[in-house]
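Form predicted alone, single chain, as structure tokens, below.
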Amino acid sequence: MSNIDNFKQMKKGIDLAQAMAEADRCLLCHDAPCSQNCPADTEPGVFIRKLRFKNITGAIRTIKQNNILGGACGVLCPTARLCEKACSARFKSSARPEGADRPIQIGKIQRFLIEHSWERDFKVFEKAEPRSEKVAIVGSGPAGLSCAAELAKDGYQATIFEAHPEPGGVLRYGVVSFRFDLNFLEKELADVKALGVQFKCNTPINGPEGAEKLLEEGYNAVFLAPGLWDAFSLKSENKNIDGLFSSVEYLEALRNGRLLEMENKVCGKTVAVIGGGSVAMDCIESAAELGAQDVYLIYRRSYLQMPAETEELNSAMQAGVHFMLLNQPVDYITDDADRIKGLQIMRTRLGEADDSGRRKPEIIPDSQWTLDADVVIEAIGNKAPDDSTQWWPHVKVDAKKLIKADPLTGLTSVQGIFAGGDIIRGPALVVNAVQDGKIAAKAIKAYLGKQEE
């Protein structure tokens, strides 16, 4: 029997009764700390208050007005370290003895409200009267979608250029379906399209001065949000090894019609994943779901230093993943046909804290050992393409080729070109990208207003 059915849909969210029960626990804080801890200003304190007083459409309207991707954020946001971490209900009091370590399930409420709006076909926005100004958005990930939606709400002609065949960016090609399925994404995209946003897929803006030429082609402003689609590798010369994948290649294959192919590569095999973040968790759990005989996670630091969320780590353990901590892969073992056969690994110990605040892993001399593996997935981070600076040669970038942009406006060093999302931050959260899009849209409107004067 195929394991593909495990990938088709994510788990169901909560229902109306459960959402109301959670909202009834809200302490109705005057200056809601949960709202202050939402990077996208989705205002959970406001929509939960409205839900508690049975103003369901008002609660939905609050989310969508503040965050066009409210559904995606409700599913994917690490709420445990954002809004829910600040929730006053998690603190025990005489009036609320149940409050200890039990915040309101804000993410689940947010997801329910968005799904409820789709079930009831409730439309928050009316399509605005079109304006003459045209804005080009490069990339249809969270930042690009957010910026385009904010512009379209006020009638600006927003066109998104996407290199992939379908829109969604990391939401489509970088998350496994059992965490965020395509049906959910399509409904979220429909809300954006209903505002009048235009999409041009299979249209990469990666030629010489490609982004800057958009201004010459009649667009009044440009927002760069292409994401980071190149992956770091243990050794660049190993890219042609059969059975070695970057996390980008592997996760994209699970979403672009190659799921059966990947199942055939993984089922019954030994899979090793290098890394310790949320992307690595997606890789190891999906490999387990695809029927891998053994899945190993190789991470050079300790368990407590892993950047993945606690819920993700627990889920991986429940899937039977073997955690090989304090181990650093240093090379790959291949056969004569250049097929992966295993990894060469050195044991590590923790030294003094580095710039991240975590204790730095140090390789222990003479501690090399080998791990047999049929498939290896590198989930050690993404980067800007090496030639990306040619696409916007006059836009200032840093040493990592990330675009330098004003955090208050998204404006780059080139007049009329703005940027946001991972291309300015490095790998970050969906909710951060959404806020970047909102900030840039506001600045673009102000910029275009000045051009009219």
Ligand SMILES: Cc1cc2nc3c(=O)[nH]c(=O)nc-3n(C[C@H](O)[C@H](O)[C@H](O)COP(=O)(O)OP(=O)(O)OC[C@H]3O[C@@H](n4cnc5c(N)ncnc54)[C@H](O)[C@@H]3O)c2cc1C
Contents of the next structure:
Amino acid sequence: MSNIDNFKQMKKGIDLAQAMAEADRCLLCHDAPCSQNCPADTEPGVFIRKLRFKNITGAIRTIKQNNILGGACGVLCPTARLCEKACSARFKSSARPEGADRPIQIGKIQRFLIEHSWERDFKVFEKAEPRSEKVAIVGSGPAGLSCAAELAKDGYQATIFEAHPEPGGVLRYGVVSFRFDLNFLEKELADVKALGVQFKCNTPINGPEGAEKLLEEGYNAVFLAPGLWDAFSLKSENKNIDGLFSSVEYLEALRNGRLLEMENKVCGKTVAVIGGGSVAMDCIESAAELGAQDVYLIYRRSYLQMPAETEELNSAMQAGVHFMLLNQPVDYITDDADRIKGLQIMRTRLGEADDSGRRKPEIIPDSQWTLDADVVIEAIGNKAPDDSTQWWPHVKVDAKKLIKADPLTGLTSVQGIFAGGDIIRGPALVVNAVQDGKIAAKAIKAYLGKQEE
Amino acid sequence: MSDKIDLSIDFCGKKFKNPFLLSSSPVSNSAEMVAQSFEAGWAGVVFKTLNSDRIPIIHPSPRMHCINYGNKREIAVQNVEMISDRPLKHNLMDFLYLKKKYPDNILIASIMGFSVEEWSYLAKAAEDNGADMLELNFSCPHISVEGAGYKVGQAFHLIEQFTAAVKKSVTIPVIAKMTPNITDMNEPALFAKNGGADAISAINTVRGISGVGLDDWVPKPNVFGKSAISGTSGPAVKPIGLNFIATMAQCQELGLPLSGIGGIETWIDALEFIVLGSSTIQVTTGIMHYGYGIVEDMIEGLSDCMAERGIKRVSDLVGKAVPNLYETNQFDFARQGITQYDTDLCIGCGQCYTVCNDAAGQALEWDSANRLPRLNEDKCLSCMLCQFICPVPGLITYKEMPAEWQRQETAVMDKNLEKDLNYQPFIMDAPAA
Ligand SMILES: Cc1cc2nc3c(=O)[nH]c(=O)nc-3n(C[C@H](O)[C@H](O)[C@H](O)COP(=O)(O)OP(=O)(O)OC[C@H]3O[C@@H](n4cnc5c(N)ncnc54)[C@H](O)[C@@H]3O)c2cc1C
Ligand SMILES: Cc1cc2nc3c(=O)[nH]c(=O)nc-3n(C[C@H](O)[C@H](O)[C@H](O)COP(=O)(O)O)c2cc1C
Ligand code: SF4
Ligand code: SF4
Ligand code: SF4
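Switch from the form predicted alone to the form predicted together with the named molecule and print that structure.
Next comes the full complex, and the chain you just saw is listed first.
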């Protein structure tokens, strides 16, 4: 049997009885701290309370009204540093600062409620009276979906332009399927589609001034949410090495019907993944799943500086990945046919803290060593494409080409053009993108209202 | 566990090795089951109520439903079960077996008849086959025939008449089991005493409805589209049981030993029944929920508690708390207190604030920056609602205030409305000259 047949499936969520049991543990806090700590104002304090009082439909309504991707967030939010971090059920007090108890499993309850709505076909939204105003949205990732849904709820005509063949952004072409599967995504997308949002896929907005021209083409406002789809590379001149992938290429291939092709490349081989974030974890765990003989994680700082979530790190350790901490790759080794053979690596040590507050790696002189590898995946961050500034030449961007937008409205330097998601924040979270979409939709409605006067 | 503690107690002249008995119900349905319970440590059994085979007994199906509360299952059980559906001969053969195999455990036969003759017949049959005592079931809450079940328990002269008939037929002690489906149990208990009862047991199940099916509007349990108001048992009925036991214990005219029943699961529940007047206690729902094994913890818990306090005999505990029960008008209203908060322990849930604001004295302010309640002592009503809800034990406690302390009066919203007031103070009419 191929490893593909065995490829890990997304874990099942909790059921009604378990969700009720969790809700029963909830202290029903006044001024609920979990709600205060949700970046998208999904209001867990409210929906858990509703569940507790057996108002299940009301609980579903609260989530969906506040967060159109409530299911995805329930699955993907790093809750340990968001809502659950603040949960009173951790029993932290000044007499016992470390706390003693488990937080309420908010993400799991949230996911359950959304899956339950699908199971019993409970629809939260009715189609709104159509309005005449048209809004163009660039990108169908979480930010674009959230903005479009928020507009469509009030009858605005929201059209999403998407470069990929299918909508979803990172949810479809990034996150590995065993963390978030297509079936789940399709159901959540169906809720957005039911609101009347239009999707134009295979339609990149990337010509000169392409995004700005949308305003001339009859759209009353534009929301830019293209995310970050260009990969950083250690040596960009090495682009054509066979066996060297960016995380974007590699993960996208896994989700794009090319699982078998990737399995052939990885199975029984030695795979080296460079990076220490969540994306690197998705790469190493999936490589292990595909049957790689050895998977190395090469990271230039140490364990505590890794940005990946603790849960992901534990999971990678369990998958048998070799963590090569305090190691900095400096060059690739290739054969005559430009196929990857391995990496040249220098050992590092931690120096003073850098801008990110983490201690900076310093290369140890003369510490060079080589690691043989058949596949190397660079997971060292994503960025906006170099030519993206030409798609919106009048929109102000920063040095990293991230769009400058007002955090309270999402408005860019151009009237009528708003932006949100990773393109304004740099790599962030689904729940942040959802919130950006909501904020911008509200501002767009206000802007369109003013225009009419 | 302290082995030195002797939990044995005398009840109606019989020696029980501890005060813990199975009450008459499914948990005492056959010798096979009762034998297991004796092995586990139960001192005695009130065997499932015998029937005389006059009419066949068929249990409805399903015959129970339960109430869950949050994560807690079975805080109450409702049943429409009948008395024993076994042939009388089989039950009596089981009596012989139990007495032979467990001579030191007490076998109490529960009986229920429909006429004087039937009561006497069953009483005699039980005595002749080894029963150490009888319990007269005047209290099944869902036997709907006039002159039987709880309807007897409500028709006091029948209690006396049936008890007297039984007493005439047998020499073994007789307990009358009372229904809680009345306001005052002392009155029927006195009728039982007049009939010659040696002890009273209470309570049987409380008439109730545990739920309603929302798809078909059939209350529970749903017996093929029909339901019946019927007997509720378990932890939820414990306060009702304690009330009747304590009230009978206070009644000097009654002066009979009591067997306490209703929602007992732990040694603390049992001890509460004992200190309010019971010499023995009986359990059904606790066993239906957790099995016979709970008696181990009842034995160990009660023994350790007695050892710690230097109490030698269970009988020294019987009724200990009864003298502390008064009518409310005898309280010392001059002494007042308030809550105090040890906020170092506070986890910031704010539930105290919610309940104080919505159901009490508005004595708390919420410090949202630090997520802490701040108490305005002068407004605290000492209702203790905040203590009940606070998830941290020991954080909120009660303290007495000095005699000169005065609670702030509840504010009137708008004092200006006094001029619009339509009001005369109430003055008791002087008796006509
Ligand atoms: C591998 C990986 C794993 C992650 N795991 C998690 C996680 O577990 N939890 C979590 O909260 N976050 C996670 N994230 C981060 C999260 O996915 C992103 O923060 C989020 O998707 C950002 O949403 P977005 O809408 O801004 O952009 P994206 O999701 O990137 O969507 C942008 C969309 O725009 C389209 N697009 C781009 N350019 C154009 C154009 N010119 N014209 C038209 N369409 C265009 C893209 O094809 C894409 O569909 C992960 C990210 C990655 C890469
Ligand atoms: C299913 C069921 C059947 C019962 N059958 C009888 C019975 O036949 N005779 C009787 O005297 N009491 C019967 N009872 C009442 C119990 O003996 C006991 O008085 C009552 O349940 C309260 O105690 P508990 O809360 O420990 O269950 C029955 C109770 C239950 C739950
Ligand atoms: S913080 Fe925790 S305990 Fe409080 S309401 Fe939220 S989930 Fe419940
Ligand atoms: S959206 Fe995410 S952060 Fe917000 S409550 Fe739900 S799981 Fe927590
Ligand atoms: S209920 Fe208890 S823990 Fe919660 S805020 Fe009040 S004092 Fe603190």
